[in-house]
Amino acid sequence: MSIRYLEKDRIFWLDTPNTTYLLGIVAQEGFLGHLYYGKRLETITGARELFRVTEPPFVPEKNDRDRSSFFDAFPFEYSSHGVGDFRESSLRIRTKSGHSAVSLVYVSHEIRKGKGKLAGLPATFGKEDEVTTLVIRCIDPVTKLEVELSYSTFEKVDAIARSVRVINGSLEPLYLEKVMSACLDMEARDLDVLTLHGSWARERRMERKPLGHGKFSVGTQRGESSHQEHPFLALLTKNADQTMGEVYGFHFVYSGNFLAQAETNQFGNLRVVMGIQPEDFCWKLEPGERFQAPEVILTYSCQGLGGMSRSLHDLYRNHLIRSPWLHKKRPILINNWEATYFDFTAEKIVDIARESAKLGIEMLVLDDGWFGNRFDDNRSLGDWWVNEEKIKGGLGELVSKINALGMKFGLWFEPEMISPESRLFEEHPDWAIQIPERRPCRARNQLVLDVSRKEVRDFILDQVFRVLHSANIEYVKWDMNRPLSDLGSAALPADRQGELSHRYVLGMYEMQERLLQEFPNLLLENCSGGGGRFDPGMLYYSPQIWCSDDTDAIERLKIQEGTALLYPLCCMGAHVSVCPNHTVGRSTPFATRGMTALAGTFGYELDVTKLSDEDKAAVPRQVRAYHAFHDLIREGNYYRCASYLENHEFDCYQVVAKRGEAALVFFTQVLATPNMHSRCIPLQGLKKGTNYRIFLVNLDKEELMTDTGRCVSGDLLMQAGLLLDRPWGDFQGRLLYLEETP
């Protein structure tokens, strides 16, 4: 088995195909501790050790006098508050008489196989011979708060999904001011902590800094995950890099407010804890009822960055994403929004239809400006009805004449805002989120509407659900394009107001639950002004998100590469726009954007009846690389080998086979450089004792690969590199095909 309870030593013993987690029972109370977590053991004698709990101040039943002592070192596995503990805590209550403190004792636990659903919330999954899990029930002798830690271990895949239930086990209301999803106490070591921040149009961007005394944080309260920083933190050895060193990750499987930090005290004791943002947050627990948290992966590589990066590729491809779409490939779509904006009639679309289809794309996306009085982004958000003065004849004729072109049709909604110019605003002003007698801080010149709210919800989804049933829509673009503030919900009463922006998320998790139940096989993608919610909480409702509106193909380089130390590359919605580029004015050859963008789902964003006969010519290429390869691209292993990010010069990277029988090799070279030879890059992932056959693929050229005449090692192209040449001029690409050969 997977766990185990090691009854004698009162250790529970956790498994993974290459890690170990020890967690164990301490002292007559009951303290729950950890004791390690890293490489896989074999045997564990002597673990209880660890616990140093044979040193001062030794446990409280043998030196209560310096107890605060104990609480202040010991390696707590959830941690207390307000009882000596004076390090981060990971649950804090306030009681009917103002009181805070909490300490929990275990009571009992349960191992079983298979993982439970938490209620209203993503979390990843698996059947019964693929998971265990492991429920601890410890309590507050005081409060009577009980608390449910619920750990799962998958069995091909080295990660840990943690997890937390709060019951009000007392006769009166407990309110929760902070419930953390994990916490780890380890030993401190001199680490460093990596962690993904940007902006608008700068998403995931790598950040690496040492870790030392104190407390280092990210988080927000933006009530989305956010373009700003990413619900992430990573825990590495000095010598970590993309192939060795130890790597401790904490992703938080949530869209909304959330804390992750890392905290290092007097003793060189590190704690990490990961949840749901305190700032703002109060839950009113009534008695007998539960609070769920979300969910956090835990994973740890011994082979560095890209360790961890396959493990939880894999997790989320398997564990996480539900989508029919799944394994898949997704139709090549062509987006209006950067060909047209909100300057376009049914007509105009139709050109881009005919025209793409001719190039071999698959499905035209509307985006916005389809609806009410929208004419630009002042108005009528909430106003989910055909402008059949742009769209005469309304969305059924013209997804007809579409679908008759042999193309698929989606569009584009942003359920979760209102406009205040909307015939919604006018009848229901009160179903925005807003204080009363404050002016709401605008954004976009719009505010979000109160998705908290059963009757909003009903409301919205019915006008969405009519659209989608009026033609034969068979992808929506979901986007949210502005953060939450002044946080008020008229639904609520004043010792509820701050558990709003928690149940603003659970209830679009609800729409977006009841669309795809309603419309099954749908192609869902979520969207926040770009990347601003993808995280993994989205990735079980949408199998892609749009990873940024930068469609520049060189900033994309530094968003794709922050983006896949995490996910897997099919997630990732990537098109080929015009240059210049509409966000940064830079103009890269179209060849190059093509490669860029095949690294993701792969679509166009631009009016392809204005493209010069040139780049015309080569839609149907990329069109022909994207069947060719989608397949190893959305299912083969990634294995980053070089980062324009740190080098500034070239970007480089590869996706092979499972077997690993073949592999692309992506290949950019940002800036030149003169009177240089080529470069050598070491390649991973390959078959040892094999020779590599390798293929220019051509982008621009009528014939999909060229053989270069090349055949390599599997041993030497990893061991000394494969020779790569300078190409002439800055922003030029290159795509390898390396075929396994006798």
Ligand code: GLA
Given for the second form:
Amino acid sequence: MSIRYLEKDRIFWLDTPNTTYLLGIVAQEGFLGHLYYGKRLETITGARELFRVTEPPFVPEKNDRDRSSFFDAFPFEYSSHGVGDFRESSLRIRTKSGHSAVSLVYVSHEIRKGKGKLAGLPATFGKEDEVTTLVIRCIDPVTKLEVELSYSTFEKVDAIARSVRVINGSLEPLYLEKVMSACLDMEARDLDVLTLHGSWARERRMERKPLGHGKFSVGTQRGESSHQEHPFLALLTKNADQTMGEVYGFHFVYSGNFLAQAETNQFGNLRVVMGIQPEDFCWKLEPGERFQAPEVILTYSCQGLGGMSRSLHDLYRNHLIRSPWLHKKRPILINNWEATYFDFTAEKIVDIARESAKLGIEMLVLDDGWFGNRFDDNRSLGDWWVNEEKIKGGLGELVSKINALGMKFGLWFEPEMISPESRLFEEHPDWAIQIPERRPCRARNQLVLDVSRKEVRDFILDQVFRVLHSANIEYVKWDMNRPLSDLGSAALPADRQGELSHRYVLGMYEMQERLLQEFPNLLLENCSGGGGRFDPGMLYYSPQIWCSDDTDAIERLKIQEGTALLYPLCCMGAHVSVCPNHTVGRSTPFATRGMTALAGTFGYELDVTKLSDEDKAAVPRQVRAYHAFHDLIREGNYYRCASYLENHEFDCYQVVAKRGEAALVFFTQVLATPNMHSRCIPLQGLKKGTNYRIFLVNLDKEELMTDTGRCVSGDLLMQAGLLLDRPWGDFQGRLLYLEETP
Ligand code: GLA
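Now that we've seen the form predicted alone, could you pull up the form predicted together with the ligand?
Let's see the whole complex now, leading with the same chain.
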């Protein structure tokens, strides 16, 4: 068992392959304190010293005069509210009498094999021999609020999944105003904080800065995990880079409002909290009712950011993504959005499919505009029936034609939305999220459906299912194109309006679950105006998520670097599109666009009938490379070798087979520099004593690979580096394949 309770020391000892996490119980009152999280320990004699309760102010039973000093400095495992700890609280309630204080003490615990589900929420999972779970029950003796702190450790991955369940054990209703899913108190050090910020078309840019005193936080109140901030935060020692230094990562398995915060106080105590954003959140708990807070993933690496990335990738591939598609090659798709936008007919779609099939593309995805009266983005969301003006003969006929070409068919939906100009709105205006007498804020001229209501979910799913049953539709792109505002639900009483945002997320999760139950083999791709809801929660439902509406190969280097910091490449939706690029107007070589898209779930987003002969001839070559290398890209270990974000000149990363016998090196020169030697880039993750033969992968030539004739030892490639020629011209890519050779 990787979790132990040391009875004599009153310490819980949690191990993962390379990390240890220690917490314990102090004082007769039974406070839960945090002792250690970091590199794996073999022995822990003397660990209780770290509670520092043998020095002033001691514990309250020895010095009740200075109780507040104790509360404000003790490393709590899950912080209290309003009783003398002036740092960030983990929990806040409002009682019938209007008080908000809460302070927990230990009651009991249980250690078991395996890991239970979190009611209504996405969460990591594992078999009994893969994961162990500790549940600690606590109580606030005054309000009778009961809290269960849950910790799951994974046998083969350096990650701990934490979550919290709150139960109203009193005889009165309580209002839960804040419930963090994890709190971690540590000794402050000279640390940096790393987050991923962004915007539409600029998602998940890495940003690193020094952590000082006070509070540093990221979060969102947009009702989705958001383009703007990612539900992630990492703390890094100053020396941390891709290969060395210590990194603490916190990642939230949730798709709605969140808060992630690091705080350093007067005594040099550092507290990190992560959970549902408390702003606008208030959940009424009747006596006996429970609230399940979502899960936070904690990971510690002493091998820098690369170590963190690979732990998270393995965790998500083995313990979070459930789709039967996870370990399969996904069909290479072509999406008509950038090809036609709203302006298409069935004939046009079949033309695109016919040409695509010839080139080896395997699935046609019909994007926005196929339903209701949807000739532009001002109307018809909610009217999920086929627009026969555009698609004469209906979807059945269209899909049969596409299937007859040997291609699969996929369809776009935006199930959580309602257009004010729609039949749905005419019939159910109260189904939109809005506040009575306040004109709701429109975005892209649409409103958000109140999917916290069962009748709304049933109605929409009924329509979606009807469409999906009407033809052989094997893929769905589930979009969500605006944030939530004007939070009001016609179905909730006044004292439950603060539950809307979370109920919305639970409703959306339930819809996705029901979709997958109805169509278990469906390939689902989530999307939100590009990557506005790219988070671990959504991965529980869909094995891939559209990374960004920005398909420019160079912008994608930054977006995909930030995304791959946390997520395996197999879940990043990436497509080749036309130039000049529709978002930034940049022109890049077709081969470079292909290479960038190959590092994700590969596909096209263009009108293939309008491609130049040269580009058209390159498509089957890219398709061939996808088939040759996608198993490696999907299942391999990811290593970041150089960051264009940092050096402003070039980008380089590797995917290495799990046993090190083969690797791909993706190199992109963004800007050419004249009069220089080749570049020398140290590789990672190879076998030291092995020689590797180096091949150039051709995305624009007849043969798949050219043997460069070079053979270099893994040791040398990792220590001295791989020599890479400097291509002539900007935006040039090089894809190299390294193979173990005797
Ligand atoms: C969002 C998606 C795009 C496309 C459009 C359609 O922006 O990210 O890929 O589906 O919606 O309206």
